[in-house]
Amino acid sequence: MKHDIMNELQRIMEQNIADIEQAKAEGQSVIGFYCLYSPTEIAVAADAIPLPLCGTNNNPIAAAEEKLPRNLCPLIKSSFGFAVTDTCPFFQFSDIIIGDTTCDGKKKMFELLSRYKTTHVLQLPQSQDTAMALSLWRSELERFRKIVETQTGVVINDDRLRAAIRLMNRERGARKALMDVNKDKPAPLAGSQLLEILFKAGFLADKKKGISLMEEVIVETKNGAFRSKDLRGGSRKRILLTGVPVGLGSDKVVKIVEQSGADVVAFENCSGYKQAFFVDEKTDPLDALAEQYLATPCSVMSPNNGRFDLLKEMIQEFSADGVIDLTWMACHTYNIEAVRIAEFVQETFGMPILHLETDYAESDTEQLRVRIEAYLEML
């Protein structure tokens, strides 16, 4: 059963490309976004086609580093090598980008991105604990829900972006639900495999069939479709992953974990648990929009308080036995805010950590693996 749902979500992925262009040629408006912080719901409510768009993959990253310095954040790296190599089909698709300023090294990127793009950046407040960061916060909402409106010619009121907002919170529902089945013991789902299916599942343009998916995914991990009876002991080591986010082209200390028999159970990071919120439905809409996007505990905020409460309560809901803090090249916010993090896991917990700082290259795979299997010897 589990090549049957991988197959499938292969085959919508490749039919995914498919129903865009046929939207797209329909006059449907497609948005790409950068960051968690801009809300998705704003593109929904003008009936565009909201796509991720965060590099993860090396490939691209030579391409880039002839325009960006090398020394900076693969991530920021890819995302800009996708675009002046036109090899990503989602940045292709976007009618416009939409950006935040979350750190120095993306807001001067998408700069030199707007030559390929148009390109729109949103002002964010860098804390989120006075009234003065929501207020600004919802104004540049306001500003984002102008620009979709000129781009799509689609006015959006409430009406809408509560609409919008009960769907969004309906696939947050089901991405949650989904991370959720590892907090079983043994884990029934490979943070491979999981990784996998949300990534993919995160460019579907039809909501409602990725929800379906994610669904049908939880009913089998319950029937243990995903594992391998050797894999299902319960002497593997549960691993929480935090730090940056990782992707399918970037998530080779994920493999390493798992090769080294231990499993990634839950991810603390963007491409994870930090899009397991809801968003208010019954308040103005633009006001619970900005509320909860603000409150994304992100290490760009200063101070970023909610990052602990999120981990302390991953911790103990997914059982871990240890905690990888991932780190990439130049990613200043995270690498800083990595010393109070092990300093918290130590002090709450009792539990060391293992804090690493990687690109997307292959070329350290060895000694990432030798500190991996040394740490896990720990536990």
Given for the second form:
Amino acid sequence: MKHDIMNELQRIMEQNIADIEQAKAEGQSVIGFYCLYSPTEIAVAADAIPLPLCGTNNNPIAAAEEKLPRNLCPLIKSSFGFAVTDTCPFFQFSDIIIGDTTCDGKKKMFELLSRYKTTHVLQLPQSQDTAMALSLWRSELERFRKIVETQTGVVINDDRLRAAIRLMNRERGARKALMDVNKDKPAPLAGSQLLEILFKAGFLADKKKGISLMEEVIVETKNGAFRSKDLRGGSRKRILLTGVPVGLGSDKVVKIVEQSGADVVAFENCSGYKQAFFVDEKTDPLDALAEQYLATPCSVMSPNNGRFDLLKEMIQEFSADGVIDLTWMACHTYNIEAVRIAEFVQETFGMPILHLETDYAESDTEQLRVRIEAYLEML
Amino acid sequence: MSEDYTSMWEGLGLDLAGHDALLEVLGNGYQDIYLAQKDRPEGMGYFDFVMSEVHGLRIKELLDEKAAGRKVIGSFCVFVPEEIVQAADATLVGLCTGADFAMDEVEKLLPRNTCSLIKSAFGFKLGKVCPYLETSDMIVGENTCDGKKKSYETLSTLVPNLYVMDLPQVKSAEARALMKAEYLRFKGAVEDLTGITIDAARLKKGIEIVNNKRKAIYRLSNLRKADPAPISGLDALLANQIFFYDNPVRFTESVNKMCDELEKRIEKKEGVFPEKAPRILISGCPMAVPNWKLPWIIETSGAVIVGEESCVGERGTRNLTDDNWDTEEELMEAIVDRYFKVDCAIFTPNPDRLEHIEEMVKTCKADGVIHYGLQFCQPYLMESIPLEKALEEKNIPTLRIETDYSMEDVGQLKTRVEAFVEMIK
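Could you drop in the structure for the form predicted together with its partner chain? We only have the form predicted on its own so far.
Okay, now the whole complex, with that chain kicking things off.
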């Protein structure tokens, strides 16, 4: 069954490219997103296709370094590299790009990216708490709505927004339910499998296809299709991965943890559980979007208390034995926050944390392996 | 130092041994870099004195002010509006960030690849060697770059009186509204701290004091346009650095007095460097005391620095605050207008900065630009690459330097700077 599902996913992925091409030919717009903060609902509400953009692969980094400083985070370099080498189909498909003023590296990268494709940068506040933050973000989403209206020619009324919120809530609900299967002990789904499914499903233009596929995976994991009881074993340490986003191509830490005999049972990052939120379907839709998306507990916020709360909840619910905090090299916000995250986990759970700072290259794999094995040994 | 300040430093909780070591390094550096220069204006005597007493007499003055009921507010950034502080009869001081100190301790709290300026601020606190920080009744942080924004969260566990100001990242109407709201909140915080209600008359007075200081610095900048340059870039940088520490009224008088002298020098065609010496504009990250490494390398390589496009320099001081208003509301708007123009690389996009550099190259008659980027300072490093390209397209030779506060790369930098100076001759 596992192979059937993974084959089905592969088939859908290939079909996806053809679907997007056809949709574009029929006049549908495609909007590329770089960050979790900008609501995809606004694109969906205008019948446009929201696509995440490539940025998890090491290959285009060399090309990016011709135009960017070397000591910049690999995610930014990879994203930019894909754009300049024109090797990301999703970037090619995008009619416009939406960026946010999240971190310094990204916001300054978008200035250069805009030379390659129309890029609209939303001003994300740096704090969630000040009186101005929410109203500023709401006005940026209003501007975003107009940008999409101009692009698509569709007037995005509240009904359209509400319908989009309902659809995206269903998608996030399916993602969350899928991630939650690993609350079971032992974990029915390997972290690398979960990551692959979430990653690939994220690129699907047809949200409903993605939702039903994830629902199917949930059923099958519970039947033991992915990891039979005896293969799973009961003694594998349960690791929660927190910090920067990971995807296919930037998943070396997940692989090393698994090769070292432990499981990554949960991802507290924006490719994982930071997406497990629910937008209020009852209030004014733009208010609801502004409030919920602004609450995303990313380290670009100061303070970022939401991440501490989320970590606490996840460590408990996923019965984590250990926490690995991953920082991409030169990502200042996660890197600086790491000291306080480590203190918090130690104080709250008496649990040591392993903080890793690395990039997408393979050169430090063995060094990481030694540190990860030593950490697992200690637990 | 003319007096023994040991008991004062002890009273501030400084680590005396560490502080002595710091002062010794500072004194030696000053001797080698500043006092070794030839033909300095006599007016620099005042600044030499200020530097010799930077941890002594000036701190004593601040403590005397505090005893008389004034408050001292410490800041790390040119976005903190000094007008509001002066309006409440308080004093704004720049906090120490120009040298590596207690790095072993700092790197337990901050990643190694954090910029020197931020690590230095922590080092001076952890090493207990910054009397300005210990004298401050309130320390103001600001959400500018990622590094500062996040490190203030940690700094707040080290000091009891940190106040953080949020700032926008773009230059839209909504962004300006955010800045205004934050400046109003800051005004309220200063009022709470001082117990003084800041009205229109007080704002006008605050604006006047700070504008006068700026005007004096503009006068100095203008005189540097002469060839031969009447003052070295190092000395002019020092005046710009002391801008952040000294009593503003006395500072204004001292700069103006020195400018009188420079005017006479210019009339007589006297300079600190020979006529036609290659002229350099520095652009990029700020240089706080005692971060004199790059200017020293440049000016011992036969070139003269004729301007600083930097927060410690024109980016920080340019533009007066318009005081031609009557109400408190209007004056606050004028203050916001003035600071919203600051073309810091934290803004996206930031096209004014390129224009400003080009304008400075013209007015200062610079032969080339040296871009100074602090290692790991993403906003400035990211901007430096397209800036260099844009300047070179306009036939303005540009050298991009990325460095930190250590002295390890002096030889390498010297080689690169010498080659650049040779090229623009």
